[in-house]
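Just the one chain here, laid out as structure tokens, in the form predicted alone.
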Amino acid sequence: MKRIIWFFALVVCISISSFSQRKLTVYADKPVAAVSPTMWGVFFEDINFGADGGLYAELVKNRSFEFPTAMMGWRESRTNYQKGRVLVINKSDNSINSRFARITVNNLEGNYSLANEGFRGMGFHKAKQYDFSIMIRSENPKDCRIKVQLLNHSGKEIGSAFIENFSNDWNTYRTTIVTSDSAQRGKLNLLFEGTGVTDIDMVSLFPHDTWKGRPGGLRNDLVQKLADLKPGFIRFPGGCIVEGKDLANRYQWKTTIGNVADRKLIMNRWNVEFPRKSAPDYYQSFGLGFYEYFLLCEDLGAEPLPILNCGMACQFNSGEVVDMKELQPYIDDALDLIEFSNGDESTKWGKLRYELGHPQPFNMKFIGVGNEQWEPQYIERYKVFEKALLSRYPQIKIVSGSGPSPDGEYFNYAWKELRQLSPALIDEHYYKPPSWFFSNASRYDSYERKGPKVFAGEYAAHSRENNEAESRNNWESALAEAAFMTGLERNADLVQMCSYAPLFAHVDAWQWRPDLIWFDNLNSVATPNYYVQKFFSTNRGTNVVKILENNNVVAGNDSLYVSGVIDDKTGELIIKIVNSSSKVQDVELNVSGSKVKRQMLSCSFWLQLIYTVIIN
């Protein structure tokens, strides 16, 4: 006996009926594929401010001096040149963190200030804590102190604390802060009074209320939206920024772990791509480093995907390859952080792991190489890579990639040659109109079984846009993505791992678009793709059935696309329908011989269907 739920149903508009009935059998009780659980993931790229100003929580910009601009992002306030200036000093002892600045007064009133403006702003909740820090030293401790304000955007006070008892030695100073108002666009002031000279490094202003409450945490609302999606994977932590506009521009995983005091920054190369949403004040702090990237993959019960630079930088902008001879410094990169991730205590990286405070492994399963390169310097470098990892770990899975395009002749190249390798899967990306994930959904059905596996690894429907920055975020894209997803899904056995792409955008200092996650300084919102994806991710299931109209499957027939999966710890049947035409669809549902009727409705939009079938 079979008992059908009407389990779940989205109708965004009414239209015309349909006269037509159509019929869908549903072979519930013979699966043809298991569902990976990696299956639906995110991808993860530092890109639009997703990091700093986005994912890491520090509010303060430039908190240790070290842009190439020493002073951008703060701004003195002084009644006269006599009363208080600021110097940047150089320590030039080839240290990660070398600057630091020198704060001279001459004012008991107190009337010298530094100001820092944050990302865009800084958000402020109301009645909430932040916990602020700063690394002082002061020749004349006993007359100075740093009232530390918060203020909103027309510089009115909403909280504040006082620093004092300065020694002559680096040390460390905290103190917490409860705002008495909410500021979408505040800045923090540190106000200096006595006569003196104090120095003042690594400035750093946080929400309390962090991911997990870890103090130089994530933010909260961000990684919550995450979680919610219960992705199975996570790659990280790009994208572009891994291959850099040159190689000394490329993302280096040994930088970014340890004390963040000394974690080396560079520009993002996201701060000069386009010049028409150029962001001069883009840099990567690394505070989200590699060992926050494994935490977060390791809270949120998804694998770890790390993408690694294979010895070249981004072929659209300089590309620049490093010489045969000098690759292996690369692959180390690669096989330390296997070691890292996975070595016990008696290996060197696996001891640098268990220091940070994580005695067991990640057991990590899963690494890239390189991000979207292309033609045979590529595969070259691929060969000498693929040799040395799965010689020392032959366990570990291998993502390649085939280009930035879902086809021509690089594409076609890299999967003739990768064919021939040995690499678990092969990334490909899908930057279109929503026509082309329409017309797309039936890809797979036909694909080559033999050879690697297929990581559907950035996609994203580009349309119309206009001047809001969500734009391109709205029911047509994401009506096309469900469309073009019910084919991912119908061919589990060849796609196991899928992920939108780019994740997050500050709203105020969007490089690309779309995206699934905008937020601004206070808030975060899901896009309509956001939906999609958690429709699919949330309902995964064990199982592909095989789904069939007049024995052909359903991907585009007169604007249907269909795919289902079985769930064989719940018992449920999980169907995704999806209309994209401007009428209503009857559909009759024959499930395993039990029949149910329901009328699916839309008009130039989507409607999920999701039936839970229990079988005793």
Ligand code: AHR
The other form holds:
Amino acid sequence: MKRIIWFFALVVCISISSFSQRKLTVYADKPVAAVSPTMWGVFFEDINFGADGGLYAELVKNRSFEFPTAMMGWRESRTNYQKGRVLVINKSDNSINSRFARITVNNLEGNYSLANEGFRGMGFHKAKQYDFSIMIRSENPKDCRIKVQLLNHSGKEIGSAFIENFSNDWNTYRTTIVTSDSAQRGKLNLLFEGTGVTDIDMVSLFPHDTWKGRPGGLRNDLVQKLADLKPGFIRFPGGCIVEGKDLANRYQWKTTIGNVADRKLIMNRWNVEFPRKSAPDYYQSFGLGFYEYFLLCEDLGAEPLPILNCGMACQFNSGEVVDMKELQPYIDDALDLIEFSNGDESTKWGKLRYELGHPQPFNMKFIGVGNEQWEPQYIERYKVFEKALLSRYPQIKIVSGSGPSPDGEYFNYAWKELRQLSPALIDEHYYKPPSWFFSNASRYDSYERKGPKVFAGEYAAHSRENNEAESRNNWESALAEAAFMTGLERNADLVQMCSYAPLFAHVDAWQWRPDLIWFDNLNSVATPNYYVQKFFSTNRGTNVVKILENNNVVAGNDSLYVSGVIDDKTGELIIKIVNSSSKVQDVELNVSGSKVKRQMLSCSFWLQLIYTVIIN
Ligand code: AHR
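Here we have the form predicted alone; I need the corresponding form predicted together with this ligand.
Below is the whole assembly, all chains and molecules, this chain first.
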């Protein structure tokens, strides 16, 4: 007896009798294609405060005073100007972290303080530990001390500790504070006591409970939501932030590794992208940098898929490109990244990985060249990258782009040109209304099979409600994506990687909607779209099986969308059926010719009904 799991994503519950019956034949004994282990993955970009203020658990914004507006995020309070003041000093030594704050206090009662507002406030959970650290140098070490206070939104102290015994040299001081209460929009307050001059830098506050307990690490609940998806790959770090508004603003992985104080902060390109949703305080600290991305992939058992700048800034913005004669440093970045991930201790970049604490290679197999680039300037640069990468690393699988739309002039041109080259996969992006997803469920059934495979690298059904400017995560969009994904699965011989985008959004700081996972400073919520992703990714199977109705694939015929896989490790046959209408549909399955009896196993929750089918 073979177990069959049957998944339904429905508008209404399915009845198993009394309606005109749809007869589907499942050719379970003749699998047609292998499902790639990388089939369902995640796309991560620092948009909507996804990294700083989100996944990266640092609670202090502008911790090293390196934002162009040096005191952004900080607020002084004092009873009298003479009692204390702050001066931001720039060492002007061309170092990455060249600024620090000099606090002069002149009051034994300590009524001068400096507060950090966090990222739309700081979230504190009751009875939890928070790790504070700060670099300090003092001219009057014995006469000064700092009370570190965690405050709730109304200014009530919910935890504190003292830092003292400073010296004339820079040192890092640490303390752990336990909270007596929760706060959704709390803040950090540094109360300066005594009289004298104190210099501070790298002011940092992290929850003690980070993912895997790593100090300075990632927010537990958010990583857990990713882990629950069991992603086959993680694409990082974007998205448009790879490109930057101009080349100076592009993502450069080498500036994101090593000591966090030495990672070069830059403006996040989503900072000013949408005037309606502007976020002038949005910067990239790179506390979550390439080393941490690789670790995250390793933790989740996901293949790393880094996307690198190909010498082109965002074509929706400046469209700046590097002169072809100056492309080599960009290519070197790509070659060096492969060495950083896979090289041994004898190599320059492999050695650095050793020194960072990871002797084992990360075993990176994929690399993306450019994000959403288009026209000949992309192909021209892509060709040089491809030649350099494949001649040094013939095994590496290159992911190339096809522009911002899933059809049209740019798209057709990219595919035509790239077919003559050797990318392993071509990245397609679809941000479209639900109707597009429903009507494109058969998009890949007739795609050319020769040549590169498809990476459905960014997609989301954009469903508008009440003429709102931005789209919503709702039932309709989730259902449309599920319908479309049956088409991706059915064509798993061709479509080998897929990821919804964007991944995260802070409810008080987003720029783009819809998004897969929403969070505030304390909690996170998975959308219906997330559960659709999870159905597919946790029921990936190993081989696609053909399922036909009257000898045709089921891709919207009378509102049904169907795909199926077998899992040769568990012996399961897993069938996904989407009904996009409000009509109850009665479906009879004939598995490889034999009729089956159905038996309801469980009705687990609102989107999903699981049936066990016993084969006669
Ligand atoms: O996912 C949001 C953005 O959409 C990505 O940064 C970009 O690649 C696409 O235009």
